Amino acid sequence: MKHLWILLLCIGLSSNAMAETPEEKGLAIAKAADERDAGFGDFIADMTMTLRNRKGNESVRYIRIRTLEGEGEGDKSMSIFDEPRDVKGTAMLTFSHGLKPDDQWLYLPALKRVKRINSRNKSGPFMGSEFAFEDLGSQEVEKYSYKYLRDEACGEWQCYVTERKPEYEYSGYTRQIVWRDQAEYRVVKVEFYDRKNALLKTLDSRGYKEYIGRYWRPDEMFVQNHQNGKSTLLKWSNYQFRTGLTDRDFNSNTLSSVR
């Protein structure tokens, strides 16, 4: 009996040693989500951005989006503003990286020049929205450290809830809490905590649709800022994948002439 007890104890210790830590499981979930979305190549889409202030007043902007999947590095993306007249022609270009600061350029027609975004200013708001410049890059796995928190129902799905903390410099966030569904690793909700570790804003993504048999994209992304009362709603439409975009379509030197 004594030998049996020792054997069971050893098996128990071995199982505990092999069990994933919360940090390992959080990283595994992030890697699985990244792999699940790999291989899309490129896509274009139309987007309507609705800004709402604390009083409920709204302004609407119409934007075209282009994204090229990175090979060995982060994605490249471009946002081109078509309306209203006061922002028409504005264009934002982002080269995403891992721990290295993202490269970002903004063309402002009123100034007739391309402005490079300083890495120290990535926490600033993008074009008056509740999205920060740092939110616009692809979310490379190595940008964060991770921790699994729990499983939890999220609407009709069951979600992994994880915490991730920025590992890159000059982030405006101390941490983010992320809800991903367990079937397809779609981001359902993200809570963003500011540098004082207070809840700053919440992102809700909804209306997911599957494209070319594998890739899921939301119809809407809604950000509510809990500190200033403002919100931003992004409505996506006309997704097209594998359109033939190349690196030549993402050039900071030609940003001012993008159509």
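Treat the numbers as computed from the prediction; the structure is a model and nothing was measured. Residue numbers count along the first chain shown, from 1. So that the term is clear: the rigid core is the largest set of C-alpha atoms that superpose within 1.5 Å between two forms. First, how it differs from the form predicted together with its partner chain.
- Fitting the two forms on the rigid core leaves the C-alpha of Met127 displaced by under 2 angstroms between the two forms.
- In a rigid-core overlay of the protein, Val114 has its C-alpha displaced by at least 2 Å between the two forms.
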Second form
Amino acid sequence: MKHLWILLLCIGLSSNAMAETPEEKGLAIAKAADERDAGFGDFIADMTMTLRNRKGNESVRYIRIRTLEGEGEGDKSMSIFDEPRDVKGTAMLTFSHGLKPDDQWLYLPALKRVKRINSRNKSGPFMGSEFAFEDLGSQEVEKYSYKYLRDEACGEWQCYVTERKPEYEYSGYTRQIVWRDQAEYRVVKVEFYDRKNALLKTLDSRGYKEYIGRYWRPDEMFVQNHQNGKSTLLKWSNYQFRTGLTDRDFNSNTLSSVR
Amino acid sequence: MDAKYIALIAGILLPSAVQPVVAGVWSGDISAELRYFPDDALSPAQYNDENASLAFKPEYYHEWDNRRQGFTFIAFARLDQNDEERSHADIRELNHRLTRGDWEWRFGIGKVFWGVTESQHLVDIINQTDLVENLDGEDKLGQPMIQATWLQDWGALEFFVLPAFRERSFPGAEGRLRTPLVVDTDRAEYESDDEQQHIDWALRSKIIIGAWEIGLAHFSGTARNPELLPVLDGNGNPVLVPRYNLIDQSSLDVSAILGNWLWKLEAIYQDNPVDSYAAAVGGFEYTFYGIFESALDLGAIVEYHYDDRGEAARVPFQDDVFAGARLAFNDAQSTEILAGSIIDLDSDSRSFRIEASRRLGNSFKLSGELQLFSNIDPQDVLYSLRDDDYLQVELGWYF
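What's the form predicted together with its partner chain like, now that we've got the form predicted on its own?
The complete assembly is shown below, putting the previous chain first.
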């Protein structure tokens, strides 16, 4: 009898440990992915965005990105616009804060004016593209709640499929379905559902490369909007990690010196 | 081993990469502008109907020393059909930047903007206004300076030594948008015997506390905005002569982002030999994001202008309200419209302005501007502009 109790207890304990809820498993995957990418320090990269409308007309943006990893706080990042030419020299500085609204400044070179801007327009399009500001911001774990859905093959890899719901305010999405590969936690695909829970757009990330022996970044990110027929192809190039950027390179008072 | 620990070791062992620099890049724009004035000018000397104008702004930038040093050159030239004072050229910037630790230095001709409000730039004083360019006063002449910025996590301290003065540009006799008497810029007078060689200085602190940004500044030197004194020129014709006094001006500018509200205040106290005064402009911008389930953002802007000299002030804003709206389409062509009206609460004089712009293709931009004056009181500084309503269309090519 005593043995039976112990046996039952053991079964109870193990099944408890095994019965991770889908929410717990989803969160664990997000945490593991975050950990996998931690410690990059800083990186710089160039980004070419090609916007394509339903008629096939294209317009191109050329933007340089600098990001500094936050220690115990969100990342700091800077976007410097080279094209279109009429906005050349415009720079955007963002301090991400997870659930709290980000701090954001815009530098307008024609007036030499630095403007504090409202970071509430998370769902707004970035430079007229199909990427919203919230898609390009840093993806801290606490920004979403998670739910593991299933394992599934994704191209040559095996993926975790997870649903995540934004916990921050003013998102344009009710939920996203994220495909992450199980080996390196690379985001392969994301489906975005709008405020009415209708499928809005799909993001495909392709051509992953490993930098400094640890950090995986895609060469291309392609967004197809299913509602308006427009698409945006974002090509990354010239990735460099640990270039020695510091907080001083992310100061709103010297935005006019940034090129 | 912990991932961050590995990263830390790797970071120490690997030599840090060299920062890519922007080396020797030319860019700029060429713009064709057309203005149309529906009303005949007050003076027969001034042109009527339309005016064509061409502007060229080349820029050169080079940086080196791991981005810690940079050289900037920006020139500007305009050729105007009718106004020979508006046909002019200027070096907007020609300076060397040096960044060392917490300090950033700038030597040469530069441009600096201070302030937060939209309908008037009250605290912005370092650069002289290139008034022939546009009534809005947002075009500035290059200012010779030594600038030192001390960067801190809480903000920054800035120091300026300004060894040479730039005179304000004014429209010529044939030009529109001018005072009834022509300003004779060749006969400028100065309070200081050093005239344009008087050494001005300024300092400014910028403090950032969460959503609040506070600027405190002091300027000591030659006034940017001259008195205009009526005199007779060599031919016995009455003209205005600009007189530049020595002033001390302290200023405060504050902005705060609170939800969808952006609150703004600019205030100055100016000590000068004629009419020492205090003035302020303040208000808010409230933004509705993604209106009508679209990508459009609509901002409502309201600002109040105050000047303690009242109607005696030589400026258009003493007890005025600006109300305006900004519509950003957030489309691939970056279409934007800004419309606003300034109403003088004492005299009910009104001016109305609408600005719109849209990119064409990848390297052209089309801009339009409509300026109307209505019910302008004879006591108002703007009275001389009462027949200068205009429509402007500009096409710029950016390279």
